[in-house]
Structure formats: C-alpha cells, structure tokens
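Starting off, we have a lone chain in the form predicted alone, written out as structure tokens.
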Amino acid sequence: MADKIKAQWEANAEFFAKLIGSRGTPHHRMILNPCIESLLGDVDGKRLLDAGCGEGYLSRYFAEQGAIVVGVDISPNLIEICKEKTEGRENPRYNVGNICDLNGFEDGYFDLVLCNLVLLNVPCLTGALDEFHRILKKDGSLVFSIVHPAFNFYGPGTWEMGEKDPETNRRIGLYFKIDNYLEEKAYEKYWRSREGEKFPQPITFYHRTLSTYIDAILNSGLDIQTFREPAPITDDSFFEREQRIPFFAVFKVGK
C-alpha cells in the first residue's frame, strides 16, 4: 500500500504544489492554519518535524518563526519542490521518508511534531502515532489535523448542493448527507486544479471514526490536550458551508 500511495503523490506532485500555491488554499489560510499555529504556540528555537510536509509551505512558515524544521514526505518529487522553494537556506531541511517508519530520527529528538492533513491518507495510523511518540521529547507535543470524519466528503458523506452563487462561484450547500459513518474503509478521489483539470491520479483517503482516532492516540501513550473543530476566521460568504459545519478536526496531544 505504501508503494501505491507514493506513486499517487509522485504523479500528482506538480498539480498539488500548484494548488497549494506556496501558502495554502483559502481553506487552509482562513480555517486550518490559524488553529494549527495557536496550538503549536511559540516555536522559536524548537525542533519541529513537519510530517508529510507536501510542498513545504508550513515548514517554511514555521522556520521563519524561529523553529528548527525538518520536513519529511514520501514523495521524492514533492521533496524536490520543497528544496527548490528553499534554495540557499539551511532551515528548513527536507528528507524523503515514510511517517510510519521514522527510523532516521533518534528517540526524543523533536520538541514538536506537526502532521497536517496526512493521517487520513495513510493506512498506518497506529504506526505513525507510535513513531511520533518515540521521537518526541518528554513533554513534547504533536498537533495533527484531519478532514472531520463526521462531515468527510472524501469518505462516506457529501453535500446536497443548490445553485451556484455568482459572487463566490461556489454552489450553495443545502444540507450535508452522511451515511455508513461506522464503516471504516479506503476511498479514492480525484482532486482538481484551480482551473478544473483533474489530477493525474486519484488520492487515497482512509475514513475512520473519531473514536478510532482517539483510541489510537491513547494506545500510543499520548494524552489528548486539546481538540478543535475550527470555524473560518472570516465571515466571507465564500465559506458559507464551512460556517455551518466543521470542515476540519484538529488534535493537540502530548507525551
């Protein structure tokens, strides 16, 4: 399965990097990133692992805030994009690696681990959490985000849509439909570029219940410190749907 996931992200790397646009999508900037930053707290001088760093925009951001950042991703193509965007800088640094097996890092090496919208794309939830526990210092923290399992349109749910809003160019949400929430399985979805072009390969998503995530956290020896369902920080009508139900779920857990 790791080979399949790697192949998907290798094929999609350039499309994904263009979609992220070096600073994240509107949903990242207006909903998710402010929540992540508040939970990580002061990162100055701390060792931070960006686990599943993608094209590296959060690695770059937190390095600018004073963190000593290492970004890891399974896709060599994405790591090359990361390096191109930080050419001439020693911080952050990037490695190709699998978050389910971080054997290149010694026990207790990191103060902080950030895993942003990654655990829902890997089969090894327990393995990744065990590795995060191992590489965190005593009193270290992990902040991870997922698409909210109860409202996950990459899984068993979907919006029933109305007409397109001419001002936002988004369709108005009538209501969210959810079924088979308790059935945990993998889904494959094609993403599209900002211009509407389909990504070269589908992306695999693993639908899991909130209780599965909570049990996996506790079984790894980590303690849940904070759980957030962030709302948009703007009242812009573009986020009409996200102002009604949470798009993301964010955990802060500690060792």
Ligand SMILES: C[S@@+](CC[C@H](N)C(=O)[O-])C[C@H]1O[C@@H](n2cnc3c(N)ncnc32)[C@H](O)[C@@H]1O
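These numbers were taken from a predicted model, which means no experiment stands behind them. Residue numbers count along the first chain shown, from 1. Rigid core here is just the name for the largest C-alpha set that superposes within 1.5 Å across the two forms. First, how it differs from the form predicted together with this ligand.
Once the rigid core is overlaid between the two forms, residue 29 does not reach a Cα shift of 2 Å, moving by less than that. Core-superposed comparison between the two forms: CA of residue 226 displaced by less than 2 Å. Relative to the superposed core, residue 44 undergoes a C-alpha shift smaller than 2 Å between the two forms.
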The other form holds:
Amino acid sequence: MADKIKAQWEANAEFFAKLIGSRGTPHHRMILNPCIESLLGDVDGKRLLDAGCGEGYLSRYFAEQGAIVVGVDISPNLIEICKEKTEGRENPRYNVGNICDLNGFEDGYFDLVLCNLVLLNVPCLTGALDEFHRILKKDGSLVFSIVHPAFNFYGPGTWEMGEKDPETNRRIGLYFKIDNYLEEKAYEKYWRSREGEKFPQPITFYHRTLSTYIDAILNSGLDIQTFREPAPITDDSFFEREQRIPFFAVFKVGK
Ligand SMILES: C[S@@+](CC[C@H](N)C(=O)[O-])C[C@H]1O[C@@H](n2cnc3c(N)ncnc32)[C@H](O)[C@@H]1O
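Switching from the form predicted alone: structure of the form predicted together with this ligand?
Now the complete complex, all chains and molecules, led by this one.
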C-alpha cells in the first residue's frame, strides 16, 4: 500500500505544489494555518518535525519563526520541490521518509511534531502515533489536523447546496448529508480544486471515526490537550459552508 500511495503523490506532486502556492489554499490560510499556529505556540528555538510536509510551506513558515525544522515526506518529487522552494537555506531540512516508520530519528529528539492533513492518507494511524510518541521529548506536543471525518465530502457525505435567499444572499437549505459514518474504509478519490481542476491521479483516503482517532491517540500513550473544529477567520461568503459546519478537526496532544 505504501508504494501505491507514494506513486499517487509522486504523480500529483507538481499539481499539488501549484495548488498550495506559498501559504496554502484559501482553506489553509483562512481556517487551518491560524489554528495550527496558535496550538503550536512559540516555536522559537524548538526542534519541529513537519511529518508529511508536502511541498513544505509549513516547514518554511515555522523555520522563519525560529524553529529548527525537519520536513519528511514519502514523495521524492515533493521533497525535491521543498528543496527548490527553500533556495539553499539550511533550515528547514528535508528528507524522503515514511511517517509509519521514523527510525532515522532518535527517541525524544523533537519538541514539536506537526502533521497537517496527512493521517487521513496513511494506513498506519497507530504506527504513526507510536512513532510520534517515541520521537517526542517528554512534555513535547503533536499538533495534527484531518478533514473532519463527520463532514468529509471526500468520504461518507455530500453537500446539498439549496437556494440562495435573494435578500441576505445566504443559502437556505444548505445541508451536509451523511451516511455510513461508522463504516471505516479506504477509498480513492480525485482531489479537485474549488475551481474544479482535477488532480492527475486519485488519492487514497482512510475514513475513520473520531473515536478511532481518540482511541489511537490514547493507546499510543499521548494525552489529548485540545481539540478544535476551527471556523474561517473571515466572513467572506466563499466559506459559507465552512462557516456553518467544520471542515477540519485539529488535535493537540502531549507526551
Ligand atoms: C494532503 S498532503 C498534506 C501536505 C502538507 N502537510 C500540507 O499541509 O500542505 C498529504 C501529504 O502526505 C504525504 N504522505 C502520504 N503518506 C505518507 C507517509 N506514509 N509518510 C510520509 N508522508 C506521507 C503525501 O506525499 C502528501 O505530501
């Protein structure tokens, strides 16, 4: 499975990097980035692993804030793009690697682990959390985000958009319809930009319930410190759906 997932991200690397740009998609910028930043807190001087770093925008951002960052990703093409975008600077550093097995890193090496929108793409939820527990220092923290499994239109749900109220311009009857939330499974979907552009290859997603995530965290020996369902930091109607129903779920867990 790891080979297949790697091949999908290899094929999607260039398209993904273009979509992310320099600070992420509007969803990253207006919803996730502020939440992650507030949960990580002051990163200055801290060793931070960006686990599943993609094209590396978070690695670059937190390095600029003073963290000593290592980005790891399964896709050599994405790591190549990370290096190009870092333009020869030594921080962040990047390695091709698999978050299911981080044996290149010593126990207790990192103060912080960030894993942004990756755990829903890996088969090894418990293996990755065990590894994060191992490589974190005592009192270190892991911040990870997923697409909210209860409201994921790549997974068990879909949107019913309803009509716009001509007076308020707000939609009436904007619903998220969900079925088979309790059925955990892997599935493949083509990711599309909001404008409808389709990725070259489908991506493998793992639908898991929130209780599975919580059990996996606790079984790894980590403690849940905070759970957030962040709202957009803007009232722009582009985010009308996300202003009503959370698109992401974000955990801060500690060792
Ligand atoms: C949705 S992207 C998120 C990338 C980045 N964290 C961000 O927020 O832009 C998921 C990333 O996880 C990486 N990935 C998937 N499985 C992985 C694994 N087992 N180990 C490391 N990276 C993995 C993919 O190559 C891809 O870059």
